[in-house]
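The chain that follows stands alone, in the form predicted on its own, written as structure tokens.
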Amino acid sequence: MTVPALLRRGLLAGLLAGLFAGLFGLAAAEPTIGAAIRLEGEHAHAHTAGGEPAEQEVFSRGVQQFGLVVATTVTGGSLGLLFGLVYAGVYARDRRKRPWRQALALAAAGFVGVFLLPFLKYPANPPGVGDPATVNQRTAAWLMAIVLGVLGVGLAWWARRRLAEQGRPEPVQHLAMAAIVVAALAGIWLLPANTDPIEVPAHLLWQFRLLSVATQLVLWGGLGAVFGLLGERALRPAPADGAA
């Protein structure tokens, strides 16, 4: 399997997974997002000085909903390309393992490193939450959390392979992986906290965060599943000439 072929497989898997995640987010999370936007509008109206009209939306909700699906699909495609590249570097030399299992394992690692570990420190917030003046600071801290999460998961993966090559038992391998991931989480926890006020009801906040986790599960799970299925399909022997 060549690298360009793996990249094409990753792109297709990522686009489909992104589309699935976008449609899921539109169906499941849209009511929560709409409620948060209405609260944001009411809050802005209450704080409008001198009875001036509130700022009008640049895009309608319909356009925003369509843009959500498009953005998620494009993001999934980009993620799929990176997924295919990492798959090529980590697994292409080991032809003994099945693509299905390899892809699911890599997708699980990506979910933990790219999303879950940073999420534990900086959970997702509904639209309108956060001071615009601190957006650069919050973005930099979030990106640093992703870097630490990816490094932690990558190091844990490498350590497991090394211990397996040395013939160490699986409990030792798994405990070493867990220790490295916990160390990465501790490093993420040392990053600056988000001190911006959250002015939405608690139930709405947690519902939004749970749906964010579910959407990411759809994205990463779909990416691993479609990539693995395409890999299994590629391994099927070609039909012999003249076969019925």
Contents of the next structure:
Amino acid sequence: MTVPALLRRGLLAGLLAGLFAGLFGLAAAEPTIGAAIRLEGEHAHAHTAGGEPAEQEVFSRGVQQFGLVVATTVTGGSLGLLFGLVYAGVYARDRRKRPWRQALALAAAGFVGVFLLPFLKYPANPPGVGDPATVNQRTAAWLMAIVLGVLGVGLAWWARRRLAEQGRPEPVQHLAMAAIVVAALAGIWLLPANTDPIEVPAHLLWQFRLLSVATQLVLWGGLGAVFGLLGERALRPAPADGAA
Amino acid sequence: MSAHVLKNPAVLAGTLAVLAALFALFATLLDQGQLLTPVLGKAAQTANYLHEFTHDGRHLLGAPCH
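Form predicted together with the partner chain structure, per the form predicted on its own context:
Expanding to the full complex; the earlier chain stays at the top.
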């Protein structure tokens, strides 16, 4: 399987998965986002009564809801390209396992490394939370958490493979993976805390964060599933070893 | 050296894919007006079009927002 072919497969899988995630977000999360924005508006109004006018909107809510689907689709496509490339590096030579399994395993690793580990330190916040003055600093910390998360999952993956090659038993392989992921999480924990005040109601915050996790599950699950199906389909016409 | 390596179609495709992906991720999740500033000037910073357009997506995907 050539690298450009895997990249095309990744792009297609990512765009579709991103579209699924966007439609899920539109159906499931938009009511919560809308509620948070209404609260934000009331809050801003109460604070600026008689003072400067409330922040004017560049785009209507409808356009921003469409933008949600565009954003998840573009994000999915981009992640899909990177996914295809990593898949090429990790698996293209390993023909013993089925693409379905390989794609799902890599998607699970991506979900944990790119999203879940950083999320544990910097969980998603609904609109209305976040001080504009700290956005650059928060962005840098978040990116650093992603780097550590990806590094941790990548190292765990590599260590498991090495230990398997050395013939170590599975419990050793898996406990080594767990230790490396926990070490990465400890590193993420040492990053500076997000000190922005959270003034939205707890139930809304909780609901939004759950929906954020669910959206990422749809994104990564869809990416792995579509990529895996495309891989299985590619295997069908020619037997595994006959393919380029 | 790098020019020679880039003649390999796999390396070239991989490099282009990474650049395209990082650019698109920056535009959808991180941009605060930087990308449109060369075209729109100061208006891009104040209106923050890309940020506002992808606003809901950024929040939901967990990217830091204002």
